[in-house]
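We begin with a single chain expressed as structure tokens, specifically the form predicted alone.
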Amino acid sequence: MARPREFDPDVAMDKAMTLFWDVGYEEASLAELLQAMEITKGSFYKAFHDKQSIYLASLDRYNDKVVSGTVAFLSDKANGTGRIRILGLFGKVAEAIEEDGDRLGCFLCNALVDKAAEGGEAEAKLQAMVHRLENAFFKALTDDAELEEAVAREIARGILSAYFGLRVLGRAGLSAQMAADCIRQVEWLLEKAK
């Protein structure tokens, strides 16, 4: 008979996907990977074969409660227009990078830097979770106004840069100034969407 499980594997993952976030994949050596999991080595193993299967499985992770999150926002007619979706979520970016500094910043934003230019699976997941944010600002776009589908889609593409950027910048400290200042450049994107 087997032995049951002697951890959490929810638990456990959220632990690992927290280190990859904060570190990268490279620097999360597998030491430091048991000791946030709180897992012996053999349970690693047998439950995650890999580091780079729980690097895929935190990336999946993140997509199904962040990235989800996000696009549950700004999908939501019930939190208003889609401007108001946009500038809301934006809102919700610089209120946590003033209150608690955000020095995690976006597990999405530093995978890209970290994995994205190495190909393969983890590849395909960033560039798949980049395209949900991407469409889910073009959608909230066009539930406000009639625009060309490429006028649309380069204005969501220009949200999604200021959305990406303001998250590394959080990481890096930014000023609430700075944060001001962006919010301030996707006013003037969502300018030209009327």
Second form
Protein chains: 2
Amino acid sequence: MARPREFDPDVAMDKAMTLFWDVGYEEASLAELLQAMEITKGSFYKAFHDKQSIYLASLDRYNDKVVSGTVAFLSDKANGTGRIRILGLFGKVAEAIEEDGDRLGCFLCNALVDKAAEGGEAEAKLQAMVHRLENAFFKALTDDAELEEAVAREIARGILSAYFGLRVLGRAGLSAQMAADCIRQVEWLLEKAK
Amino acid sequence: MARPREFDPDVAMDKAMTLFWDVGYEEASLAELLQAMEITKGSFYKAFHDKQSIYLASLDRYNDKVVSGTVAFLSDKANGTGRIRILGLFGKVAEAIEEDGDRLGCFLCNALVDKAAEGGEAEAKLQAMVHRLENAFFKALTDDAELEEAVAREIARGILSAYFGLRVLGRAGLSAQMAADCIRQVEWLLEKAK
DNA sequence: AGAGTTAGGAACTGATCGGTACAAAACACA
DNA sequence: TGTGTTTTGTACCGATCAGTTCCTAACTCT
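So that was the form predicted alone. Now I'd like the form predicted in complex with another copy of the chain, please.
Below is the whole assembly, all chains and molecules, this chain first.
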């Protein structure tokens, strides 16, 4: 009953998310956004309400795709014990840094630091994602051994901070050796959880 | 022989640094910068060449003041053993988070994530600061015990990533309890250095 | 084929961006 | 009290910012 879209909103969203991921909210100009998404202004404002909206939608998308994927990996017992799964996650990150330099980092981590997120809806979304990650570490830890809840919670948070720290260092052009060293320390944290 | 300055370039620089620290390079508009520094455009461009220059100068200032202060604290044997000094640093950070929420975080950490720094002079300055911190941790560790260099290096890097991770979480509005838990994990990392 | 509906695209909005030009103001020196 | 020098403030610059308007193109349904 009307003219159909000439672009796939899903892939356009993906392109937008990647740009925000790379350069942050403020630094992603509308012009760059349109170029990345390969659509024009009319289509943009018709399909996605405005810049703020698509940023929030990008956060949701990251949560749905990437964070969920990470949580799933950490929960899947087919990947080994909880300790192995956690180390596997860190190994993947280190691999990304080694292979392509990984200047993208982690969208969640980048957005946490980005002041554009503060105070509003974005911050709440980010905190929710942080808690999802924390809980995924927590569960992986308690899968392996009978741990006091408080102890497991502590270790999960320690791993979480090591994770974000590694991501920060990776984004800044950290050497691969440095990543490997960071992971050795996570191994040691996991020793406590035995 | 000429009209004297009506402002103190040093305190103006401090104000500029604080703004960049808070909101990053891109998000700090010239208008906000001028308002914070309490000078007008004419004075700004005469005293500090342009926005990019004062940003780089802010990084240098942060290195001279804050990073040097941190390194000095970590090196000063009057503050206790190396382990105690390291834990003292983390304690200070946790305190800042508890007291005022610390939404400022660490300029170095924030700037590492800020894409505006990538590739140029800024990135080199940031990496240099990271290495200063890493070396300070390294020395504090080797002050306490005879450690193999490679082992101490590893642990220093692990502590470094935990440090940045804590800073990221703090900036995002992390609860004080979470900070305390992170520090418990650093304690455990230091156990290995005995 | 014609009517109805929505997407696409270009022209345009006022506001703000970082930066410059220049004249008035304020000082040191003679 | 001039005179030379530098700071200061303002008006202005073109470019870009996010967002709107509106006309045309492309489709579906009758």
